[in-house]
Amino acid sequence: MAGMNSAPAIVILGPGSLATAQRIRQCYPQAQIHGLQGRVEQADLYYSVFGDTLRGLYQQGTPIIALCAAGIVIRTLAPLLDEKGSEPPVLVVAEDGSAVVPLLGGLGGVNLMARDIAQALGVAAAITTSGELRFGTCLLNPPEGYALADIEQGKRFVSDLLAGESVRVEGSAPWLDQAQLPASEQALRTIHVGSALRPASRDELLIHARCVVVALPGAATGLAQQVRDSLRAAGIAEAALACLLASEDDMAEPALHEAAQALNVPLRFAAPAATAQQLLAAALPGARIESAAGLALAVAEAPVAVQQLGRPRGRLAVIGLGPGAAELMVPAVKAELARAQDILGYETYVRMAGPFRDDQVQHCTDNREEMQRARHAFELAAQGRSVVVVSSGDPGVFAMAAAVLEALHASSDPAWQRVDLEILPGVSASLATAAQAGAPLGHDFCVMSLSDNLKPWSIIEKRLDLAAQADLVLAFYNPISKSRPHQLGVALDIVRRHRDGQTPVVLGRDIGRPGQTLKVVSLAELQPQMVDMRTMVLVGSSTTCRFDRADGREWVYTPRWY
């Protein structure tokens, strides 16, 4: 949709709005439903403070669809209202879907959104914008594939038409065919649609068709300025630039991505060709190919369908969900899940990461298939898809990040090397458990897995003995299982050689998930039957302390001095 740069956030306050929110999401499959923590059970994301959430979304430029009273939204966003041209669309919808009211973002497509939502809900949108009521369209918000040259000039132009001036259209503007414009072939006011670089005129509304593609060479400096110089030399407006195109061989070159970011256009990749002109000709058959200021560019007759041109650089993000609670998931991970096309992981963790949209593909595998999962993720990302590999806790702590990097290290496929790979952290189980207990990891500590599936038990015993001897706080992952019920007892015997029996031990089970439990015992009291595979065990050092809390529980901490 024109003017809307990201998927909207559908914000609801209670369960009575959920059905309407789900109907609205049919219009925007990538939208996420934000529900109030403790009151909504089936949201995509949860928040605790409505005002902070709404203001945060607005400041990020995220379109907002709020299912609540208009007054609440107005009072919440009033302190942030500034420049009309830069605000995201903001709408309010009645909880039962009986009313759709656009509030902000007239230049960002809010009225188009309101009409789409109203049609889906079977009601009429409450449009109050004078230009749209008079002409049946917002002249300052052209559809996707077109860009307004000057918003301030556009406002003056529309004011002239509202005051009685007539207008004529130059160029192809099919979306205006059904508009109720005061048209006249003799009009002094002109709507001009095209790609040419033209001087500003008081009597002209200039709209640029995004019909130009520039081919980029490999790594080079100052590419963004080269593109601007090339467009200027060809007499083409920068706003007519639809995207940049480069060879797949150069997919990982940072300079190309920096240029696309500087010019605020997509970067697409196509199969290598002998020359830049041939690269463009293969990607845009029928377009006019020319060279200017050292770069090749293609000019199409209509706006370029960027999503059908070549393909994007594939992305693979390895993410950590944290311990399980939605509020403990870091924002970068939430954003990555929202943009993903494919989600891979152990089924339990994939379900924790959901719910997902219908257009997102889930690839669930057994927890023992880490390398196969990592290779599959690279195969998908190498096709240009946006892929997420899910871990619980932090992906770099006994989780998928190491497996993904191992797969990449072992691969000779250049397409895998060109994938945009990023590791996004999460709150690990040891940190989540420690936070619940106080600060048992407040000084030096050691994190160990007691599972001998991937390393010999003799190595575990050696490391455990040395860590305990060094008086480090110990955090045990995978402490016990049905296949190795005796090993935790052996581990505790090793620790007890070096620790006093009164050493505090924190047992955190399913921390961050429903039914979580936290217990503090002494090392002397600790028995293997108190622990299962879902328990995090934190064994204190010689300086770790415990004391009573006002609510009858205990605080545990390790002081930072020694």
Ligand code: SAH
The other form holds:
Amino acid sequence: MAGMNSAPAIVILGPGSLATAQRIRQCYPQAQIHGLQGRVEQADLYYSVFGDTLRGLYQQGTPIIALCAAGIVIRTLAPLLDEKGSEPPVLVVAEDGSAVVPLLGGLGGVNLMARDIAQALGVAAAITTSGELRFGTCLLNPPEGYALADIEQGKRFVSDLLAGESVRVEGSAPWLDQAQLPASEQALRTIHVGSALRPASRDELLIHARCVVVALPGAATGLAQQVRDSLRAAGIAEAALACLLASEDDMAEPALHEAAQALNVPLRFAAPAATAQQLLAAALPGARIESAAGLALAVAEAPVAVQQLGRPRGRLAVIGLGPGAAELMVPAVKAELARAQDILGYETYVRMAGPFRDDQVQHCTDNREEMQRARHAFELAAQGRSVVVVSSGDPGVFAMAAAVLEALHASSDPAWQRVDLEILPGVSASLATAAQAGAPLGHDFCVMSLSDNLKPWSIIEKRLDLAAQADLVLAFYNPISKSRPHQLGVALDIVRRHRDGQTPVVLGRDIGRPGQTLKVVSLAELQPQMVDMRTMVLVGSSTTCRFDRADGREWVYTPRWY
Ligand code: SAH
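Switch over from the form predicted on its own to the form predicted together with the ligand, please.
Starting with the chain above, the whole complex follows.
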């Protein structure tokens, strides 16, 4: 389930819970505090209906930490509990932080979360899971590097142990050394840890150790099936597959990534070798190397430390934060920020994109060093890191996406070309401003930056003249700055040659940010002093109109017809 590993939502109902919510967030820096609209200030997000919000989060698979009475949460989620599908962890925490109660999501790690939160709050978690209490570990939730073969069979197995059966461990299960299991050499029940392909018997808990790596050749079709065939031929369970390994030269090959996705394992890369066997031997010294069904595989003694094996394909995402408000950031961007190892950008935007975890590196630079920032981003991503370059609004609108592509286009470094580059869109300032004003961009419009930093002013004048003549609605980015205070006046003179003084103009300042303002004036009233570099200017066309709304403000729109 996609949302299962996503950052938790901390849901609060009143200001009394804010301090506790913030302490919990120390454990999960990417978590967002959802506050009840009108009752809570300083939350990250605001909701108006508690029930709908909680059910929505649950259905998306978002882990929920609710600071309220357990009964409220139980009643709210009850209608959803019959539904099939995996459930995210759900916990309730007393408003004052004195109690931490895991409610749902035992297999999603709710007890681990409860213990972490309880530790941060200096209290004991209210763990109620019998097996976990009795044995000191959740047998159905083995640590990283191991996978349970069958959850239903596992549940039966744990009830047998709770009912008094004794158990013996076959294979190596170091994490059980600390557990209080009813161990006996004569036990009929066994916990079997291994990588062999075998049917689980009624009396055993079968746990696969992820100690196998398969080497992939370059591009080919049906690779995932080939891997499955090769594992079967070698007598190895699919769940024992830790990762796939390929040569760095093939890093950008889509077929390899499709195979890894189909098999749901990581794909790692190593320096090219003459044969697949040598590729594996160099990456996994000491492992047994075999060939089966045409592929080479390595079987290690213990689970493979995938993070230390070769390196991953580096990723560079150029993201748009939207205008500022967290609700206007697209979910794909949030997910990208959570996985980022390095975050690059103008300091204001990097701060807006946070908070970040201690393991995430922030590289703040001046707003003007764009090409240098783009090259730095590629250097980091080419080492295998997951890098994010931050823009406000949309990254493709007068922002970093074009700079990043320009840097790539100019480079002949194959390592840069192999980086997994993606541009993730955001809500641009013109769209965010237009939405607040109504629909001024409801018909054909033209987007321009009035900055002459990167283009001659004469081009700006020419485009303004033609766009105004064409009766397009005009959206001005970078309308004015301290270093060019007089240009906006010149620009407006050009527009006024073609537009009536009554033409509505929308001025949005700091839209989606604290202290935002939205003004509607006529073109005749518009003065350059009303505008600064944090303002978006939308000049209407001949058909743009305005009318009063019930709250004393005004709507502005451009009809879809002419
Ligand atoms: N990539 C950004 C634009 C960068 S250019 C985007 O898509 O929104 C910077 C200009 O955008 C500013 O000078 C201002 O005109 C406008 N702008 C950016 N954020 C804004 C906001 N929150 N409110 C109003 N205007 C904004």
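Under this definition, the rigid core comprises the largest set of C-alpha atoms superposing within 1.5 Å between the forms. Residue numbers count along the first chain shown, from 1. Please read these numbers as outputs of a predicted model, since none were measured by experiment.
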Legend entry - Core superposition between the two forms, C-alpha change of I24 at least 2 Å: yes
Legend entry - Rigid-core frame, C-alpha of V490, shift of 2 angstroms or more between the two forms: no
Inset, instruction - State yes or no: after fitting on the rigid core, is the Cα displacement of A432 between the two forms at least 2 Å? - result: no
